[in-house]
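For reference, the chain that follows is the form predicted on its own, supplied as structure tokens.
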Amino acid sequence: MMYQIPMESLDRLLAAIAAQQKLYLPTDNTAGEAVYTEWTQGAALSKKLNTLRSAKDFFFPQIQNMAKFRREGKKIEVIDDRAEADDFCIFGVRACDVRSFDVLDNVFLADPVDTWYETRRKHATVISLACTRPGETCFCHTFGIDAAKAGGDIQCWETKDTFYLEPLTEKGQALADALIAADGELLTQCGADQEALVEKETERIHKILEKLPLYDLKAEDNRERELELFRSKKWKELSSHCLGCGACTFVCPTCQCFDIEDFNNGETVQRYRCWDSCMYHDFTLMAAGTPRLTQTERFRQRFMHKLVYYPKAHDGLFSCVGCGRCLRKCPIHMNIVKVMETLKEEKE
């Protein structure tokens, strides 16, 4: 079932959702970048194609407290200091970021389940938004993602004068039902004519995608070439200018590397985890040293994981969603597209 609301009433819709549960949406910050913020009256939905950092933050925060410890003599008290999670809604999530949740789920919801991640996932409702103007750095279609039908619990489209919503899951339908129960005039059920307009909008988006520079980029199934690619001499050339800054990993919606640290404040010890990066020289540092001594090895690890290791472990699902963030943020313009093209050329 599909619903519609006039674009001029979008603020009314956002206010109605916020009345049901906490609502987060992309808004423009002072630097002109789109970032997720909690909705307040008057907050405007960003017109940017995608957010600076992905919606991954909601389920796998950059910094997250895990537990506290208090020691008295030989006795150690373990304090579970996690906060109770409330229901919340993430609005305006693009198709690439919606797919990234599948990639993260395979990691954090596999046995043993990461309960911090699991709790936040259970309490979240994801409302996606079709990309009305896919950008030149977008290549989500390479991985079978449809920018015009973004998925999530509710998928949406925006046209010049109308906003359309289609619940896809029980959670999404429950939110739609709650909105209608609170205000029977908020959402109008779409008829065949309105659904045809939505289909026309998806076709328009698909035509834009066909004109993008990366439209012909193909994702090669390299699972059988694992050892060959690992030994490739191309990695040295590809990584020769890499700064090891980790920018690509911090904007990536599917990277899941983290470190766990303990901070002693004199009374208790706070254990927390924070994002880390396989591009850093100390990421694999152990008492005996590190197994990846050079930036070439670290560079190879990142892209082998995205394109070979992860697909091999998860039935061909790539650990890249084509969001284009790494293309836009890498200071030396090295990115996964160049790696894919280079490895493809080597195969040919």
Second form
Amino acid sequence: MMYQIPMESLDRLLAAIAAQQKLYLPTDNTAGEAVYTEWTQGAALSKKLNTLRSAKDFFFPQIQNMAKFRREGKKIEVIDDRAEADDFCIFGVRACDVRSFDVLDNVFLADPVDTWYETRRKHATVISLACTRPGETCFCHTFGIDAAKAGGDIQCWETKDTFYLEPLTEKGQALADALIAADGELLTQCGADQEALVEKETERIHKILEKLPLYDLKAEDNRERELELFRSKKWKELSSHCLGCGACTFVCPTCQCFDIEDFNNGETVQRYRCWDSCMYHDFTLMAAGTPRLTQTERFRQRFMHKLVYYPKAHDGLFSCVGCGRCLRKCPIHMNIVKVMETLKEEKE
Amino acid sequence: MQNELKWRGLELLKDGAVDRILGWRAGQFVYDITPDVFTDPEDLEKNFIYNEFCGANLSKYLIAESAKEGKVAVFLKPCDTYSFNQLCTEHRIHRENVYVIGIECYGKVSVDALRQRGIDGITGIRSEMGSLKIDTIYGEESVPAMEVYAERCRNCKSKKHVVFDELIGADGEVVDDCDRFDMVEKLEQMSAQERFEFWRGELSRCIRCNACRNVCPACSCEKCVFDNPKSGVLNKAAADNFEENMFHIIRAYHVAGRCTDCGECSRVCPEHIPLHLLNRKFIKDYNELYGDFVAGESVGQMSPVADFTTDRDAEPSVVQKGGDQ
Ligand code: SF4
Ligand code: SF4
Ligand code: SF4
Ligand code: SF4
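What about the form predicted in complex with the partner chain, after the form predicted on its own?
Now the complete complex, all chains and molecules, led by this one.
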């Protein structure tokens, strides 16, 4: 079932969703970048290709309190101070970020389930949006992602005059039903003609994708070559000028590493977790030190994880979704595409 | 200019005058250039690039490069030479192992500035008489180059190389009438509350990726206190947004008097936080309090706050009496 609404009524649609549950959408910030913000009357959907920070923040925030411990005499009290989560909706998620949720789910929802992540994930409805203007840094196609059919709970398309919605999951259909129940005039069901227009828009997007410079980039299944790639001499060259800053890991929708630390104020201990980056020298620091002594080893970890370790553990699924954020944001323009190309040369 | 640089690099390598060349390596697109070291003439010939996107300041890499055996030649733009001198002053670079080739610079383009104008899907860029012709998969665009220069280039402070062993192109002059303090003045004129809000707003976007710190030639500590679990001020996660903001104020204090205003911090910030304004406030204050001082202008010069004198210090009584008396 597909629905449509005139583009000029988009605000009405957003207001209607926000009346059901908390709604987040990409808007432009003062620096001119798109960021997810909570919808308020008048908020304009960003025209940018993608948000600077990825949508993973919703499920896996940069900093998160986990528990508190309080000591009284010989007793230690453990306090779970999590608030009950409400349903919320993320609007305008691109296909690459939608796929990134699969990548994260495989880790956080596998046994033992990460309940912090699970709660947020359960309460979220993902409304995706097809890309109208992909950029040269996009290579989602490499990983079999279709930017024109973005997936999620409801997938959408925006054309010049019409906005189309297609619920894909029960959750998505439930939201659509609730919207219709609240306002019978809001959404119109699409007929065969309109569905054909969506098909045409999909083709238009596919044509653009074909023109992208990275369209032909192939991701090779390197699961069998783990040791060989691990030992490759190329890592040294590739990493030689990496600043070890971690910008690439923080903007990446699939980077999932975190550190758990305690903050002790003498009376209570606040246990929290925060994003970590394999590019940092104190990553996985243990009493005996760190297992990756040089930037080369840290750098190798990032890309081996995306291209080899993760696929090995998850049926060949890559943990890069080709969003291009690291291509845009690395201060020295080192990135996963250059790594993939270099590793390929190695084979030739 | 690219050919001149390449040709000179090849000559130096083939003559054995140097062992390595620190320059820029071409990427997938016209703008995604990576700083890199070349040892093989063939590699240099094929992959060396110099264009309007070679913004990265190569000076900081010389801390590691000059500590290696043999000699390294480096291409430095005028503003990069200040960082180089400053690092020499701080004894971080082995000067005798470096051959500095100063290169003329007209300004570097910021890809972000192109994107802010809605230009995306970039497949090629050409300079033509002060304007940039940009090929995109959506058609051709044209913009005046000056408008999409990086901030530091729009407000270039010096076209003069403060150090070089040889020059390619002409040496310029210090730009006396540059407008780099305009925004600082505007901030000074704000009320304390307005200024506080300005900075809270800008700094609240920080994702603490550390790109600004790690690219900074003045931030050359082997291990930052904020990364060191033993320091007691480990700052992997800030307790709140205000603590996060303080990181930048503390960093600005730490580099004050050593920051040459090379503009790398603002260039690399993924969140476009105008970090250079913090540094420029210090530079402006130094100039006003202690007389003109330019970090990196020469090797061996002391920053006014590291070099107390009773006649110059803003509060000479402190120097005369000593600390806690
Ligand atoms: S590695 Fe880069 S391109 Fe791949 S998902 Fe992460 S940020 Fe996107
Ligand atoms: S190991 Fe590195 S690449 Fe992999 S998720 Fe963690 S931070 Fe990202
Ligand atoms: S690859 Fe780039 S963004 Fe990532 S740590 Fe290295 S310099 Fe920073
Ligand atoms: S580069 Fe920008 S986002 Fe990253 S730590 Fe510095 S100010 Fe924050």
